[in-house]
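One chain follows as structure tokens, the form predicted on its own.
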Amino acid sequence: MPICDYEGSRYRTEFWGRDRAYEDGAERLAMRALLPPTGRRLVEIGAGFGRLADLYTGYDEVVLLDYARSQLRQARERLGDVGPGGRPRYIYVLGDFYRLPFVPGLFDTVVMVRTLHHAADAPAVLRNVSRILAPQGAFVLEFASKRNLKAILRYLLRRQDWSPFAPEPVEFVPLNFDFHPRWVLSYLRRLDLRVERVRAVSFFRIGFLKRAVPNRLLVRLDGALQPLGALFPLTPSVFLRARAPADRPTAPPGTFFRCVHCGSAVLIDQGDRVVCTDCGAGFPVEEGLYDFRGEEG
């Protein structure tokens, strides 16, 4: 399965580091209002250079997982192992979506943001997802979504083809993804994971109104349109919070990792690489990453 791989990009300096305050601002007023402020253990897929890790302070340890070793690094070096007053201890993770390198059960809280939309197959994405989740886990999770309004005006005009009405998940270029909320909540429902709350984010993600409008006062109108927006949402973006049944299983004491090769969840850990005893597949350790990318199988 193709993966969208940063790997060298400018992601951190040319797309969040240009005219993004707007989306960063809303994007955080919607995490805040949807993620758990407090538990145990949490795992961001797709966390890049860690972006939004500052809102995970109330976790005892805090996975960021992504493909690409360059965002990771620069991950490690904004955030070190451990943050302020020792809470919370971050590990980093190389690995993709389709072959999770963790246990099941494993993670009070699962975070996905601007990630889905590259997944080729996203209901094996939310499947894996599903499978970590410890009982009453929370998921949240971000999509872009097919039927905003830019969508719905262009297909009414006939300056696109593919209908923003329709179910089903649209490429609209290669590895990006554009869903439709009823396809996703659907699915999620089919996983039994019960949504529990729902967002419509970005409204004015418009050039000339962030150019002519204060981002402190967008944002703020963001916020307060969110909750509202989420009973038929027509922005580009939404959240949603989703939790786990309680009578699933949860990981036995002391197990962590799993074999992305065989499944085995009796890994050692020899410092500079983690060995599956099952199967005997090593994954290195290199600059503080664990690389579950699966290339020494």
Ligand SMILES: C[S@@+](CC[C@H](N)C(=O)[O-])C[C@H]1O[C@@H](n2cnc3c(N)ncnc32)[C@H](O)[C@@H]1O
Contents of the next structure:
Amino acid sequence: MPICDYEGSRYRTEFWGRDRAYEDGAERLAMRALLPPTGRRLVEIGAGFGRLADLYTGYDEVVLLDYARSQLRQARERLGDVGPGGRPRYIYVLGDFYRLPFVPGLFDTVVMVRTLHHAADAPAVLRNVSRILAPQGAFVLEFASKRNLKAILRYLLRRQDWSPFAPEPVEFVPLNFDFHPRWVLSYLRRLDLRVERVRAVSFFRIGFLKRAVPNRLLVRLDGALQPLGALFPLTPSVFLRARAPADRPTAPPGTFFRCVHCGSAVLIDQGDRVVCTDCGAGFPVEEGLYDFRGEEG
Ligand SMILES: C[S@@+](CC[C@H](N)C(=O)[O-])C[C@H]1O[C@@H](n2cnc3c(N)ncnc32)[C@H](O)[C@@H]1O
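Moving on from the form predicted on its own, please list the structure of the form predicted together with the named molecule.
Below is the whole assembly, all chains and molecules, this chain first.
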């Protein structure tokens, strides 16, 4: 599967450093409303430089997974490894959301924000997420919604050829996908994940409004509208929390990583690499980052 490669990108400074305080604030309100505040183990898939990691401090173990080494390096520089007493312990994993290197049922909470929109095969990614959720585990997902007001207006004015009402995902720029809320919700149902709460987010993603209205006010307004907007989301961003059923398998004690080549859960951490005892594949550990992208073989 093609990967939207952020290696060496200036995502932190160029995207979040410029005029995005409103989006960041609105997303944090949604996260606070949906994220179980405490737990044993959380993973964020596509964590980037760890923008949202300060929301995870109620967990014992926080795994940040991303495909781009430079993003995770920045995350580690910001957060360190912390661990016992200082809570949480951070684990940095270079990996691919199509081949997650974790045993089934490992995580109380899985977070994915601004990341599904890079998935050409979103069903495969959602299946992988579902597999690593513990019984009754929570999945906090953000997705870019194609049925947003701007897209609807552009479509009605014939400035856009794809319909915001059609259920299938649309690739509006290479490797950037928007999803119909109904499509996402129905796929989660197929995976037996029960959608508990939805929030429509970023009502005011409009340049002149962001410049004219004080940011704190705009964020508070967004927060107040988020639950109401969820009845029929028309915002560019939608957050939700889904729950895994109680009868899922739990990860056996002492297991954690899973070989991305053969699926074995018996791996030995040798310090500078993790080795699969079944197929012999090796996964380097460099600068505190576990590299499970599986390029070494
Ligand atoms: C838009 S950023 C979001 C970062 C973070 N979640 C946030 O909200 O600030 C998308 C992230 O997804 C990662 N990504 C893209 N394709 C991936 C893949 N196949 N597997 C894992 N991560 C991927 C990118 O490297 C990038 O850091």
